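Consider the single chain below, provided in structure tokens and representing the form predicted alone.
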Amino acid sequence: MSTVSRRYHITTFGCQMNKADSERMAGILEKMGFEWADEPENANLVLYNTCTIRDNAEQKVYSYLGRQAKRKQEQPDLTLVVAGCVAQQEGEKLLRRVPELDLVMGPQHASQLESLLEQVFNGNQVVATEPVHIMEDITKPRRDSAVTAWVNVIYGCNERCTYCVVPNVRGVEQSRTPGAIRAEMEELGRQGYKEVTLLGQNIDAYGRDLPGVTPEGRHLHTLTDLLYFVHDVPGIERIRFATSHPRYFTERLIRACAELPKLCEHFHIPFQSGDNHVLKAMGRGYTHERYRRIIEAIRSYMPDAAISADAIAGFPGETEEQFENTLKLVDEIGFDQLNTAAYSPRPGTPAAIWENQLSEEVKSDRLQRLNHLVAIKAAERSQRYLGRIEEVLVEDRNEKNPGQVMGRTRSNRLTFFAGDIHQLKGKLIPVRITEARAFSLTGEAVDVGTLVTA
């Protein structure tokens, strides 16, 4: 490819892990001399970082790809890349479906983008989906935010949930060393970042694959140990982590979050179903009683903590009564936020070939009823913020109202208030909450001088 007008565009689908991977790949492209283009049509390298967790996300990728493949027929120097989970799942089949593709690469290969593209620029069509050991990546990601940042701590997943394609496409668990994680956070602190979210597909599994155990047989490296190790990184004011698995969530971890002032009072712990028979069929390895005990423990240490989760409606064989157990759990726990989805069969997963699939109508009806209840409970939970003063980390301006800025409370509630983004970006501002909606808040900045008793 000529050095003139090397411009790239990345479209990211799916989870936070994909967003973090996209930032790393953007960093590699910029190191190679590419410049960011706001629209794929203005780029001569277009990369789709894909998600296969649900069928509609996958289909969207194919429609976007079709458009670029057509464009490539008129502009042969266009480089087309598919990365991420669809790439890993489909591999060479993608080339047969879209012969215009130059590079198909799984998530484990994100840090090797430069060497893969060199092969492409030498005239090869490349498929990189074989399992690899993930090397420490020294490339500086091109972060989408200047205030908050993702930091991967563990890649892959060893769980075998019957509906989930993630272990097939992201590989086995590979933890980064505590030293490498802390070094990345220290660099972020020096660059002025205020908040870090530690990421893992199953973050509570962190450290199980690292060498060393105590005389009592406990792993030397756990997520809890990591939190104590990185907590005092200079410049970082807030730390979050996601995503947790109820099977591995410990009271020791909850206690650490209560003790360490930078740890935010927000936990994302998917439950997927409120019915034990369905949970067993899903291969989740816990009961709804165990899940409730975790939430009770969190609230005993931190009564005001925000709880978010994921849930699936219409899993194969789920009866109306079993679905109502999910509604009951949602009603009784009162989540601050819940990511919901109708069950979507994924290739290569056991549940996809079971004969007891539910109709689209039943799945859609259950999802609607679940979403309705979620909105009611979230609105109830939001009321507790009214009149309170919350610390908000300002991230950006409100696109819908440029006179307002937006940020998040420690409990991860999106909050809007009047202010100048140029003065406030990256600052922690006390905000008195005047309006509470189901999933966001509005308030007014408090004059710090008046905060004697607040």
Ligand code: SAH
Given for the second form:
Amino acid sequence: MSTVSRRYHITTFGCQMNKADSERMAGILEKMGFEWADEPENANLVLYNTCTIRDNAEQKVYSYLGRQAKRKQEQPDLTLVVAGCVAQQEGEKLLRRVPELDLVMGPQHASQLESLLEQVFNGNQVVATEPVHIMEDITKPRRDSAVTAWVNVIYGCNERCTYCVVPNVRGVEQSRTPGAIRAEMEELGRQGYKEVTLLGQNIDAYGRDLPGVTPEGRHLHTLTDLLYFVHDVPGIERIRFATSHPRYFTERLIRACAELPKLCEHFHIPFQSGDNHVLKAMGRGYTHERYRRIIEAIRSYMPDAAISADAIAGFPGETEEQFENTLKLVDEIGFDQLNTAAYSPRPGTPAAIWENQLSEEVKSDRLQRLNHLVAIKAAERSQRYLGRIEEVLVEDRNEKNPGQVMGRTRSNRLTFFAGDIHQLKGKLIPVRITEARAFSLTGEAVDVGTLVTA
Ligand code: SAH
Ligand code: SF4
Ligand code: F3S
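Given the form predicted alone above, what does the protein look like in the form predicted together with S-adenosyl-L-homocysteine?
Let us now look at the entire complex, which starts with that chain.
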């Protein structure tokens, strides 16, 4: 392949972890001399970074792949790569299903993309899915935003929720060292990034695998300690973290968030179900009472904090009454945002082979009822912003209205206001909120001069 014609396209499915991996893989490809192509059709290397959390996510990948496989019959120099969680789950089987594939690589191999592609360019069909110790990656990611950035903190998951593929496809927990995390953030600060989201499947389990305990038996490197360690990185104005597991969310962590000025008042803590029997069958390891206590504690320290979560409707064996306990929790807590899904049986997970599966009708009916309530509650929560002045970090222009820019409040509400992106990008702007919808806000920039004299 000549260097001039090297163009790549990456399509990313799934969670923030995959988005972060895609940015790293894009960085590796650009270092290898590839240039970004806006459309897969204009690229001679097409990479799908895949998700298998639910069946529909997995099926989407096959339909995309089918199209590219067909294209490859006319354009034999096309390199086809499947990375991410479907790659890890299916491995060799993917080659039998789509023989046109050149490379199948699990998420733990993302930083090895260059050497894997070298094997491909030497004429091999390559499958890389064996578990590996994830090495510190020295390649610079090609980040989608120039304002906000992801920073991986802990890879993998040591839980065993009975519905979930993540432990199978992401492997065991591997925490990066506080030094490596801080160094990456310092580099981001130097490059002009303003906001960092620290990432992990269960980020509050950070550090359990790192050496060192206090005399009281507490791990030396918890998420709380990490936040104190990185919060003063120059240039970084806001710090977020996701996703939190209720089992590891401590009061010490909540106090740290309240105390550290750069820590944003938004917490993503999935509860999955509001019923203790269902939680037990899911293997979540907490009760709805514990979940409620966490939210109460957060609100006692930070009354205005935004809370978001994930929930599953129609888990095997869930009764109508148990489902209503989920509705009750949603009604009582009042989430700012909730990602909901109908239970989807996944290969290699315990719950998938239980006999008490619910019908598609029951699952989709419950999902609809849950979504209806979520929209009402989110709209209610949004009202509190009306008339207030919120600090918005400007990320980009509003794609639907070029006269407007978009950004987020500290509480992570998407906010639009009139302004010139060239002047405002990366700035923290006080915005008076004039319109509040369920999941986004509109406002107008406040003239700081009038604020001071007002
Ligand atoms: N580590 C996080 C969640 C990671 S997966 C946690 O433990 O909370 C993201 C979300 O996908 C989960 O929170 C769950 O709500 C949903 N999910 C996972 N497996 C699922 C399945 N088999 N069916 C439906 N939703 C699922
Ligand atoms: Fe999946 Fe549970 Fe791990 Fe979250 S904690 S990634 S739901 S196994
Ligand atoms: Fe999907 Fe893998 Fe994330 S299965 S949700 S991309 S960890």
